[in-house]
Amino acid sequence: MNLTIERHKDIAYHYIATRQFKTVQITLRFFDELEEKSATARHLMLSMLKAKNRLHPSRKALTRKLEELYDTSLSGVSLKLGNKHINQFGVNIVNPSFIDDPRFFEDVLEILRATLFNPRFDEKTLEEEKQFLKDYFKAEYANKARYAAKRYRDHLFAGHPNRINPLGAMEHIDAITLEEVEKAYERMIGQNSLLVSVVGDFDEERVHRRLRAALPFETNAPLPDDFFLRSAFEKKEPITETMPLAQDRLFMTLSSGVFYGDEGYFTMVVLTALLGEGGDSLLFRRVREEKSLAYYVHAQYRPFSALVSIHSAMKKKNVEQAKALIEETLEDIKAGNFKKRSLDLAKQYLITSIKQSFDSPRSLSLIALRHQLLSMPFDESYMLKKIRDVSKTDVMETAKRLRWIFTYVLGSEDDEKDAI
């Protein structure tokens, strides 16, 4: 498959034509600076756009139209990429070649056009969306795994730009006015950087022509080129919070200083996989399989803040043992006390994952985005070679530069709630 990049002024259009899929995925990503209050307004605005528009003036009317168009899905999500906020819209449609209706693709484009260029902003919809967003934040408390992760992020990123949730914050919701939503909309459509991506089996030129005609963007800003939150993370005192739980949630954090695309980036990717990604990782083997302390344990590399988070859950009485085991495992990596097979398994895990990502429309669109914005080649073999080239010495040396900066536990006060 090939990636074709078209440009119109400062807007980039990615076309990934492949015969694998029977659906076509169109994604539009609008980039702006990440800021808490504007994130809240932008998220509410996005939610209002995907709920209804002037052509489909109620949620029911829009849903019915999407059903009529063969289960076309219209999505809108707020995301962040480093220091940028993204309003992402997507439509996923059945490939028109399966549909016996020559107007089908035009009808889909009409929905997208109505969503983005014919909005229906009114107080009632704003109030509804505000309520949904408040409900969403309230629901974070219910699932304790999700709540623990939120508390961990709140503490870890306190005072740091990375703390900002792309959906905004509870405390800003009430104050957002319709005028602010409209301003956020005007800014998104007319001034935000924009990247459009289409994945599926289609004729690039034809689709590009029709997309350009249906969605007449003209004045958007150039695509951003700096995404990194390079402010340093200071070591923080560990925090333990309590609530009635069956299982304590443990989070440990390492600072690496290695950001996406830096020289040591692929080494960090391999090191994290070796440490705690997948069922063959050292932590999974030791914490779960050998000591039976936990059902899951995993490590996640955050390349836009250069941190690694390790997360697990276990009975209160086992937390200290798990912490010690995790620290000991990192020491073993630093000292090279791990088998070549473990490193090979980590690389194999990554190689299989990279290859599989070229089978998913969503992943393909993201790989193209990283190519455009972060100079990562749109090339499976490049990524595989980089993974394969990482040596044991590279891993050991990089591990030596990692620093423990923060540990968080959300746990029960004494004995666990009904725990086994």
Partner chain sequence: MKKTQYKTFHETVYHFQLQGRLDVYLIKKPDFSKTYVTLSAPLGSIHRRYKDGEGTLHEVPAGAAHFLEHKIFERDGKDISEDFSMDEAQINAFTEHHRTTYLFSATNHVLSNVERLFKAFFFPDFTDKGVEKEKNIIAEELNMHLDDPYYEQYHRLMRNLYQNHPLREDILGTKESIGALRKEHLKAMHEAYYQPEKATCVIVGDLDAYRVKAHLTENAVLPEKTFSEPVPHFLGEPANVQKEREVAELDLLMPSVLIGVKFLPEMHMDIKSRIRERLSLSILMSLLLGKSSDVFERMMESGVINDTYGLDVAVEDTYSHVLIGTETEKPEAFEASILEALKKFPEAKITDADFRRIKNNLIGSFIHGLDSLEALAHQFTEYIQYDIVFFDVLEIAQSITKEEILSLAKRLDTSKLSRFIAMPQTKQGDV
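Would you mind generating the form predicted alone now that we have the form predicted together with its partner chain?
Only one chain is given; partner chains and other molecules are left out.
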């Protein structure tokens, strides 16, 4: 496996050559600032671009053409990375070397070119995409786990870019006009930073030449390098909100001060896995298996905000006991009161995840993205060594830096309520 980086002006092209897949994946990522209303317009614009274009003037026509090209998939998603918004487009195709059609790859590029350079923006499609987006946000309320997570983020990240959903916000949808969508498109094509990646088995020089010819981007915007807001999160008062639920949702938050790529980053990754990732983690065994206090419990490290979130679901009567046991478990890690086997299992969990990530086109593209933007080596052995080298003392010392900053509970008023 080999990563080669080519450049045209300030556009970066990643070519990840590997024979382990029978497909070729092409991904384009457009970077802009993260702001709630513009994220809403950008997401609606992206959805309209992948719905149809002037060459394929209806959803049905575009779908039919993709099916004819051996079920080529065209995707478009809105993402965020730190304080940046990303419009991501991609195609996943059967490796052209398996297809007895010399026009196949050119036809795929023609679809990408039509999608990105010949859009068909109209009021009807905009209204359709607005309704789809509204339905998504309404479903968020209906799914109590998603709704609880949203309310938790709203409180935790109040006034912070991390609060912003890359799809935008319900309250901005109706106000977005066709003109704003068109302006968002013009800004994306002409002013956004752009990174293109290709993963699979291909002739790099030939693919690069054909991509440049089919997708003649001319932006001079350099790739961003300021993804972090390194301001410390102040401690917040606990918040409890109520609604009819079968399970109370508990969220507890720790600040680490360790961001992606910092010294201590890999120790934080191991610490989080030891604390609450996977079925062998300390929290899973203690809170769920031994004490039967929760239906699930999981810890997640957020390296772009330097926070660790612990989330769980349980009966109301167990909330206080679960909180105390979670806090006690962290104190045990600080004191070194955990077995070597627990640390080894946490490392093995991470090692398996890293190896799996190098066996997926999508993950390889993301690893190359982190390499380009955040200087993380594109090297499986480097990551594995960093994980293996984390010592028990490293974990204990890093755990001592963690501080509790916020607790949120969404639950029923009492255990006797009819729950949903």
